[in-house]
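Here we start with a single chain on its own, the form predicted alone, put down as structure tokens.
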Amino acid sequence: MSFYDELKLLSREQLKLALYSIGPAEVERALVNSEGDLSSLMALLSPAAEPYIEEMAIRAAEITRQRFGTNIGMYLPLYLSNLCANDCDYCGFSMSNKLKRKFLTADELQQEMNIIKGQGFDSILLVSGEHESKVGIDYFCSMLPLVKKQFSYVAMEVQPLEEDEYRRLVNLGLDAVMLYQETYNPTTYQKHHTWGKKQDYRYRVESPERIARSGVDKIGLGVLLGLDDWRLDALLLGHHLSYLERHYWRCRYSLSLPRLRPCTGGISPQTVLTDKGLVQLICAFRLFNQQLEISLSTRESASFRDNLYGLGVTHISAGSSTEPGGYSNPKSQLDQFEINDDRSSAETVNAMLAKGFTPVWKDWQSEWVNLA
């Protein structure tokens, strides 16, 4: 039974009103015992758990030294296209928004790989939009090996694929695959999603499984948070991770939670999750999982970025480009959307260590597997 298949036996309703209905007891309880614990989990998420915020602070803050240390993943986002074959009324890559599109040559990720080695990175997420005619699994093989060549760890975010060719991608040195799936709500995901391959729900949520079986060895998961409610929408991304892990336990996972931001022709959040709810939420996701990568985007200001380092917060990125070549060549206006902390990624290292943290540029080398 695929995880789609255990989703259609939940009822959203119920899982709702269970959800809003939780009491302080609960939520007490959920503190208690929280790690792997659905239930627990929902109690986190609840409305009835905002006054227990700080109290999930300092516990999620103590699960993180213990696991991580004072260690931050630094990665950045290189992207390759902004091409797409989808019409997503939230994304600036939507196929019906008038931007100039392009793709990288091979000499153009050159250039852009250049300058972000130069800055000390050395784990990287190749992202594109959806477009398979022009930027698909061939045009992968062919940038892949390039990137292997200069960076340890490689990540993609890029359209769903299917098993044998994620498997191709994992021969070539793919590391990791963010995949994110929106919303859980199907309703509101065949609303903002109108057009193309992308409004095959049950495909894309199928994706993380096909991931798995390739033998990926870490796959990201994560939903647009705006698009629904945030914390049933959290909830069943829980779900899914915990459905992933039972199944596919060889595998690494990782968490986005990514607030919807402007961009060109986008919409406003159907509900806002504002600061305070962000820390609960990843409060809550690290009292559940103590093994769990999280990872925090330039979406967010600069402040609260550096605010939120100790609570659960693992991998940032930092100076990102959200255009192909825009490293090379900045304000081109070929960005998916509009990033909020514009610093250097110098500038983000330096207040990370005034803080007491420590940036981690490099912690795999793909060698090391075949030492034994």
Given for the second form:
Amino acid sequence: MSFYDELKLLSREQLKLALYSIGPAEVERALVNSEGDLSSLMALLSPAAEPYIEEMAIRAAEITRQRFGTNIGMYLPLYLSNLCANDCDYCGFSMSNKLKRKFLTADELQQEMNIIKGQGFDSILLVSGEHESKVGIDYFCSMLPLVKKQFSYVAMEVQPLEEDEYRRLVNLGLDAVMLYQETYNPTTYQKHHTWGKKQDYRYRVESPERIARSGVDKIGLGVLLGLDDWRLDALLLGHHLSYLERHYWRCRYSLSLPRLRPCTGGISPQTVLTDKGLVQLICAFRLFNQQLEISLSTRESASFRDNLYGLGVTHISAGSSTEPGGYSNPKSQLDQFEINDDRSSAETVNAMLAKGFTPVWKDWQSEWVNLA
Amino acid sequence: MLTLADTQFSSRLFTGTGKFSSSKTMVGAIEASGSQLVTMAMKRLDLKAGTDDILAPLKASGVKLLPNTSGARNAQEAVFVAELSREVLGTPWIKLEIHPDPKYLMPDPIETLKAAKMLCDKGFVVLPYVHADPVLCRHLEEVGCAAVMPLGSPIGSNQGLATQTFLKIIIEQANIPVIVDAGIGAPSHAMQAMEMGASAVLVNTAIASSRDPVAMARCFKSAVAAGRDAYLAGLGITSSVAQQTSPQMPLTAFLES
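Same protein, different form: I have the form predicted alone, so give me the form predicted together with the partner chain.
Next comes the full complex, this chain leading.
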């Protein structure tokens, strides 16, 4: 049974009712019995857990310290393209947005990589809009070997692919795939994805399973916080994670918790997730899953990011550009969303060190894998 | 109800047939235990005589038989025993036991996985006896075993759940029933395994070697039922976050500013 089938068996209404009727006793119980327990996750995500935010933070900090030490993994996104054949009303890359479109040539890619490499990064996230004909599997297959020559750990955040396509990329050295569901509410999903292949909710929900079967090292899950009720979306994300861990135990999992950001032609959030809410979310997931990696992008402000390290965040980007070619030619206004923390990677790292955390630039040796 | 392959069991206590002083005591103990699945070593059956002191009374008692491959030292031998058992007893159910080490009877993980795959491919309902190794249990699930049977401590040693930490991981991760087998020496051990969320326990030596096996079987029956009920009811909290010392500077103080 795929997760899509399991999801269909869950009643959203009942889950929502349960989530909003939780009381303090259930939160207190969840605080000490949190690991792997979906009903505890529900309690920790509920409004009833808000007064317990400090207790959650203390516990989350302890667990994170025990599992990850003071390490914070450093990565940087590299935008391959802003071409897109979808219309999604929250994204700057939407097809109907009047914006200069481009995808990187091999030379441009090389220029971008030189700059990123020069800053010390060894872990890279290749991002593109969803455009199958121009920026599809063949393009990825031609670019990946160039990237793999320079970076030990290569992740991708592109359109969902077929299982054999993922396998081809894994054989070329792909280490991780980030694929965010945006929302687990099918109605809301349809409302925001008004054109293109991304409209296929089921295909997207089942993508992590195809990714897992391809033998990739890590899968990144996420929802776009603000599209729908964030508590319920986060809870269903917990169900998804739990399903994947049960069935695909060889994979590592990571979580991204992006809040909706302003972008060209974009909508405003339906439900606003406050800073406190995001802290609750991060702590709830840390208490639920000790080994889960949680990454935080430059969507969040500098001061907020600096306070989140100990609470569960394990990976950050710094000095990011969200436009294709943006490291070589910044501010060409081709970006996906506005960046909030615009410090350089060096500035970010200095602030991190001052807080007692250690940037980890290299954490992988790609020659060890895929030896067969 | 516990479902194993296509069969439902209302009792979560499985028992064995070895070490009893007489077949009458054995049947009395099995009946008192309420067990509906009883394991039996194929090597004990006298196939030439056509009748023996184990099989006939067991068949008469109406319990489901779980033949085991005890005595097999590698995958090949175990598969042979399983095929023999399917032919003679007419059941595809097999408790896979491979222990090349005669002293501690430690199950061989490599041969067990190999045999489990071969037997699952041949359509057997395979219940492998293994060390409490979470990764091995994942592999056994993937090749199609109906359950896993990790040990609590060395077989027949009555030492209880020495492998508790690993049993917890196996129970957390498994998508198939987990039956704690071997080492359960007292009703409290069985209860503990059930409280942890084990699907069932298999107990033989502790019952058979007791001064009064029938009475002991009854005790195990109560313990297993109580342990299961406790698991379902949800165990209480054993530590409290309220006792932890707070950092001098609250971790979430930045949210107020």
